[in-house]
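Only one chain is given next, in structure tokens, and it is the form predicted alone.
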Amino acid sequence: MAAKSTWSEQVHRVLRTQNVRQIGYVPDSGLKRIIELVRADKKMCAVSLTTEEEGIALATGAWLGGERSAVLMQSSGVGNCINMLGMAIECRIPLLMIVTMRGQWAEFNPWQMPMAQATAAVLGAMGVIVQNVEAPDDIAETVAAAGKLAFNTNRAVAVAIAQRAIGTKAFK
């Protein structure tokens, strides 16, 4: 009996089936997998980035040159993007976002507080369709619904997967 996939890879091959070809990222452990999967496959492009914001103008460009993108990045980072996503939302640019949270379910950093409490609600307020995860079963299907109402409607959408669905972080 072949061994179930995890999140990472499930999502990794939603990304593939919606031709998803570049893929912003800023370096994540919660992330780390789907990372490491994105970065080996030859038929996308795994884009590091120095801050979140910049995987919004890597999502226009794509999109501008014919191509599908996804953006990888943690809850304490979308504050980062308000400027750029203000963009994405007037010129109906289709962003597909996956969040990975921080802040909630036993979070040993109290600084990661804030910005969890407000990722959803900052989203929102700017325009982006929000679709939380709670279960790590749940998570590839999620991102498949997000990414089809993306990319057929040309709307941003974020998929904020609970910091319960990766598990916490832990520091020695």
Given for the second form:
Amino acid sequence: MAAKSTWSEQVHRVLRTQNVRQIGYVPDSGLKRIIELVRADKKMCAVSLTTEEEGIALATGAWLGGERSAVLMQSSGVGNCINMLGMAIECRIPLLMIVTMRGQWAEFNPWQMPMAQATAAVLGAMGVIVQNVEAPDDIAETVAAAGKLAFNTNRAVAVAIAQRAIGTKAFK
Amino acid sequence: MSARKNGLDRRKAVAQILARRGNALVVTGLGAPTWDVAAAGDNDLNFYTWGGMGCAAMVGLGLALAQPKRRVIVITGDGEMLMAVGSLATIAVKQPRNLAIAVMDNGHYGETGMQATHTQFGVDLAGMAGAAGFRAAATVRTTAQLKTWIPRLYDNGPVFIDIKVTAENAPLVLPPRDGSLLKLRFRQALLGGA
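The form predicted in complex with the partner chain is what I want next, because the block you gave corresponds to the form predicted alone; please supply it.
And the full complex, kicking off with our chain again.
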């Protein structure tokens, strides 16, 4: 039996299976591997963003044009998206956000705390459905379920991947 | 600096741009550019935005990447574009050949009381687009320049033009505003079904 695949490889496969083509992202160390996989995938179109809200608009344009999109970001980037999320909600654009959390498990950087602790609340306030995932083995399954929810029911869904699952950034 | 007196007529400029749209897909930036495009004639392949300030160029990119065989024209304002200057860099890196952006630059936030925008003080949006790496970018000040640049909007992109228009508000022409409706009719016209 082959070595067990990582959650990043599993999530990449889920995105492929669900025909998610345009992947907007602002990097996070927890997203490093999946960004590499998406960039290397000729069937996908990776779009490096200058700010996360661009990804919400990108997903809206992609859907208008008949393509599925996902947006990858760190929890701090969620704050940049808030007003733009209003467009996705008002237009009932299916939106899949994959958010790697900071400001949780053994965080070192106090500047990460305010936005991280507000992430689920502000997403919820905008009408985005938030699905939290703590265990690495559950991440791909949660993304798959979130993708189905988003694309089958035209909703905005965010998967918040806990800092504990990814590992705490070491400042050394 | 005082409000610009001379400049092109925004309604005429938008009508001229769209006169040759064929089956092009059009995204509008909130406020006057949305009214300008509606005034040129409603079309199911217009996606009018009424909010999400700063979204227009990136909605255009997502659409252009999804529909590489169709021309995508973004018509927006200087305030809306200034809010999303970073998206010029994002677009330039992707080099979508089928995407064009036309900014109706009146130097003002027209929907909120005509406050000055940065372009009135010399900020050069076309220069920014060119420096980001757009294939072609220019500031258009005269009818002759507009005539030269309109065909470029339908040629190899990404193309960016900043059209200096007068600061006079044109009469309101309001298109449909329900987001779901605008999305559904656009997708139906483009993709068939819902």
